[in-house]
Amino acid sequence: MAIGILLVGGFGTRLKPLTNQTPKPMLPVGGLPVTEHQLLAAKKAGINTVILATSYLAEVFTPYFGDGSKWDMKLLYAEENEPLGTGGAIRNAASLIDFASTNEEFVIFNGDVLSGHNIAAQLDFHRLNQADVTLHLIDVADARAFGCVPTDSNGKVLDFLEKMENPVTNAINAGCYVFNSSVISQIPAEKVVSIERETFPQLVKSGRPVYGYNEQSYWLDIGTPAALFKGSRDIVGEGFLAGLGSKIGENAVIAGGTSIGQRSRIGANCKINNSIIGDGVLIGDGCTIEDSFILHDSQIADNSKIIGKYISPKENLPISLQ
């Protein structure tokens, strides 16, 4: 079965200020972790043994995941002293086990991405193929944003091609990669390496097996306030999600696809709309909240108007939802 690599060492600098004193994929969408999100996928597939490869505050994942047993999986954490790209995080969060001398592949997860497609249809592709890389690929209307990665009629890639303003193919990398043991091992110990920009394109030009699976499904880079935002409105739908142990107050109104996680109370004839708040959170009565974050454990006081801010119990700021 195969082994899954979660990469979440990033800083999140384009979320800031939600990431101050969050890594980015334990930051709340739908009301769980993107990373549960993630992990969930990955068990779904089949996957029950999923490496993290942190960095930026690391601390934070071990005291919620911790061994992962309680969704039945077994998790291990690799730390990196220094941001190693994301080639060397692959690498050095393989080095925990032995990888040299498995036939297992990897499914390496970006840490900021939703994705809906189907992990087990992509590692039947990898497979049937028998590719050494397998990356998930999707359609976008406007590819000159992103790198795009052309295939023959096969699915094999034939380059990874950087932005251009007259893209050759709507196909770009969706962040989602099947990786046999022998590509792992031919990346660098301890080295700044980038698969996008190293990797892959040395594999191509060397005429390894890699390939394109290309699967038009649901997909979100939530590398930012507003994809953030839509991500958990998506899995809301158009009225409120409330996680176990949170209580709602007599005549509050809450809508726009707002979440709220476990164990907060919402006050009575608080009117919350498009926000997303966080677990242990304390609203008092008669509040306005629109367009705002509220991270864990944050205490709200009677009818406060907050719009498109960031409140935590050390800061108050604002954030653009544009």
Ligand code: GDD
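Basically, rigid core = biggest C-alpha set you can superpose within 1.5 Å across the two forms. As the structure is a prediction and not an experimental result, all values here were calculated from the model. Numbering follows the first chain given and starts at 1. First, how it differs from the form predicted in complex with the ligand.
- Annotation: Cα of D142 displaced by at least 2 Å between these two forms, core superposition.
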Second form
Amino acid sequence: MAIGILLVGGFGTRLKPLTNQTPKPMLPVGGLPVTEHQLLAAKKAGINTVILATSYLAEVFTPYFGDGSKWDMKLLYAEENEPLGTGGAIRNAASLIDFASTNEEFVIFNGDVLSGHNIAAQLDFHRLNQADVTLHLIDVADARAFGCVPTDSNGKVLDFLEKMENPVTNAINAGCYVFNSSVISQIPAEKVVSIERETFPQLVKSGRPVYGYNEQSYWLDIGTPAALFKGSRDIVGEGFLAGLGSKIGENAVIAGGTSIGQRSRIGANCKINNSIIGDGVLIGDGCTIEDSFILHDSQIADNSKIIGKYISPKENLPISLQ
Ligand code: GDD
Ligand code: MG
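Give me the form predicted in complex with the ligand now, not the form predicted alone.
Below is the entire complex, every chain and molecule, led by the chain shown above.
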């Protein structure tokens, strides 16, 4: 069965300050880290071995995911001392196993994407076309912030244009790729390489079979605070969701798709709206919390008013959800 690689090493700059202590893929949406949603999706497609390609705040992943046995999966960790870019990260991660002598495909995931697409169907499409690479594509209204991917009527990729001002199509790279292992061998080792700006354009130019699997399903890049909150609300729905062992005080009103992690305590008479609250958070009585992100293990005093804030055990900073 295919082997997964999750690209989880980016700095998450557009999410600052939320990524000051937490790598972007470890931020909770709907009560679980983005990475956990992705592992569950990979598992559903029969992918049981996944390599996490880490760099920034690498040490945050292992205590949470361990060897993966909790999910009945096998997890391996590759670490880049300096970020190697998306291509360099893939090459570095794949070198944890003997990729040159495996016939398995690799399925690579951008670590900041929530996607409901059918990964097994993407793999089938890859095999049917005898492709070297098959990218999941999705149509978006404004393609400027993404990789723009024109294809012919059979789905063969004609070009790969990362982030352009005048996109030639609305079909974008949705950040999930099937790779034959032969393609991985062609990425130079121990070098900074961008899969989007170097590898994909080169493969297409040299006429290699690169295909686009277009499926319009739920899809979101959680790379900005507004998108992260939307992703969480999409999972929670209109009311709120609280994880195992959390307790809500009397007369507390929690709404707007708020998610609360595990083992947290919300005091009596609190009013909470459109917020993300982590694990082990203690919120006193009579607090108002809106449009805010409260990191794991934070404590909030009685009667606090927190609007548009990022709170961690160390920090209290404004955030904008525009
Ligand atoms: N290990 C590692 N090392 N991971 C990295 C590195 C690195 O040096 N650089 C980026 N990543 C990870 C990020 O953590 C993220 O999960 C993923 O690679 C993509 O990087 P982003 O910074 O989120 O890129 P983007 O959103 O601007 O664009 C990418 O995603 C779009 C879809 O959301 C591109 O792949 C676009 O083509 C694509 O359309
Ligand atoms: Mg992104």
